[in-house]
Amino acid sequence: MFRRALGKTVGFVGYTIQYGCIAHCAFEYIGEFVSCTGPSMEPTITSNDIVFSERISRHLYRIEKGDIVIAKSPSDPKMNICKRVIGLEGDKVCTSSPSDVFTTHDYVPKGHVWLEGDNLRNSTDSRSYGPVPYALIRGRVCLKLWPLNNFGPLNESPNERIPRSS
């Protein structure tokens, strides 16, 4: 009896490893469901909406200008932020706000992207902290997951910032 309860046991613990690496192996490398909070993606994106993130675009390098990515925040690396990729490397971009009397731009150097929140007057983003490194991009958002009546793949930003092709 004992024998056959420890069998039972062990074999329990088996399946329940296996399926905790399939499990972490997917979310690590296939995508993850995210909640988003802020308003910084506004109207884009609205605190609590659920929202899934591929990874394979990233392991593949193929971030575009114009996708929302999930990074992680170059200023708090416990947190994780959601954005519009507005450039590049090598791109040139407005690194003012619209509020900003004058317009100034810059260069997107090598490795790294251009970061901003669709709502532009309540975003943290590379206005602030500048270029963000390539390698801090967890995933690209590719669909909106709740709530039900958004269900389906993202809008394009409703902002004119992303620059065309330099």
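Basically, rigid core = biggest C-alpha set you can superpose within 1.5 Å across the two forms. Everything numeric here is computed off the predicted structure, so don't read it as measured data. Residue numbers count along the first chain shown, from 1. What changes on going to the form predicted in complex with the partner chain:
- The Cα shift for Asn149 between these two forms, taken after rigid core superposition, is smaller than 2 angstroms.
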Given for the second form:
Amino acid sequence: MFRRALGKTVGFVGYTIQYGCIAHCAFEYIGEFVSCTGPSMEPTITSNDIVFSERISRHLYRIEKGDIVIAKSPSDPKMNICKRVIGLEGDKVCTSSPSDVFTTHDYVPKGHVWLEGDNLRNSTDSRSYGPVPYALIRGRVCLKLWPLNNFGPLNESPNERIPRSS
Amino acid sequence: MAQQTRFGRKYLKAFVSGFFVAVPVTVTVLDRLAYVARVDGASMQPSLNPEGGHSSDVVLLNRWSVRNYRVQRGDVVSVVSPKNPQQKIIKRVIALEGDFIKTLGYKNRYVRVPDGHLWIEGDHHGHSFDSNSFGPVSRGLLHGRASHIIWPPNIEDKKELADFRVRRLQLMQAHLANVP
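Could you give the coordinates for the form predicted in complex with the partner chain, as opposed to the form predicted on its own above?
All chains and molecules follow, beginning with the one already shown.
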């Protein structure tokens, strides 16, 4: 009687561990669902949208300029940020705001990326905290899931911030 | 003949189902619990790789203890290199966010470690690619905390860990600059 109950409990625990590990592998290496809050990516992603971010490009080091990525915040690793990649390592990016008289440029250091939100006026991004190490990137946003009337892949950047590669 | 096909199929089925159990569990354990890594280079001498050259120490990296990105001053940790995301580097945490630190060869002589960042240094000053070269590292880059030396297994294993703690106190006194 006890032995049967014990056997069933052990079986149950075993199945839970197995499915938990499969879930971890799926979320870590394939993709996850993310709910974005905040106005920094408008009009591409509005607040309280649900998007799907895939992890495969990040693990294969294939994040490209113009991709929207989810990354860990450099100042608080428990918070995530959703921004667009404006420059990869070695690219020249514009660090000044449009209201400055002189435009300053900088080069993105090795192993880092330059992130900016689409809503330039209302976004804290690399213009405040500098280039972000590549390893803080979690995944690339590829599909918008909610609201349903906007379902589908995401648009290109509405700003002219991505420098043409030279 | 039919018996052999049946056995073959049964074996294949057992193999595939075992594979689908073993691989996710192993991957999850390596990602969340513990990781074993070989230490290359001389940047952490004499704590790690004291002989250098041919023998490389193997350490156990505890990934569960950094799941909340909390480490203490003096811990030996592995972080993803900010200059090369495919490489992990093992260094010692010298200062946490908010500390003022006196640097060795960095562009600024005194640095206040920004929020959410750490200052890491190798024990072998001058032979170490650490925060003195690339500045403070973000806590999100933490990979694991080195808790034990697995190889070489010597009876002085406990002494090694105690050395970590003694070094922690020495380093705290040496590096934390008293700014009036």
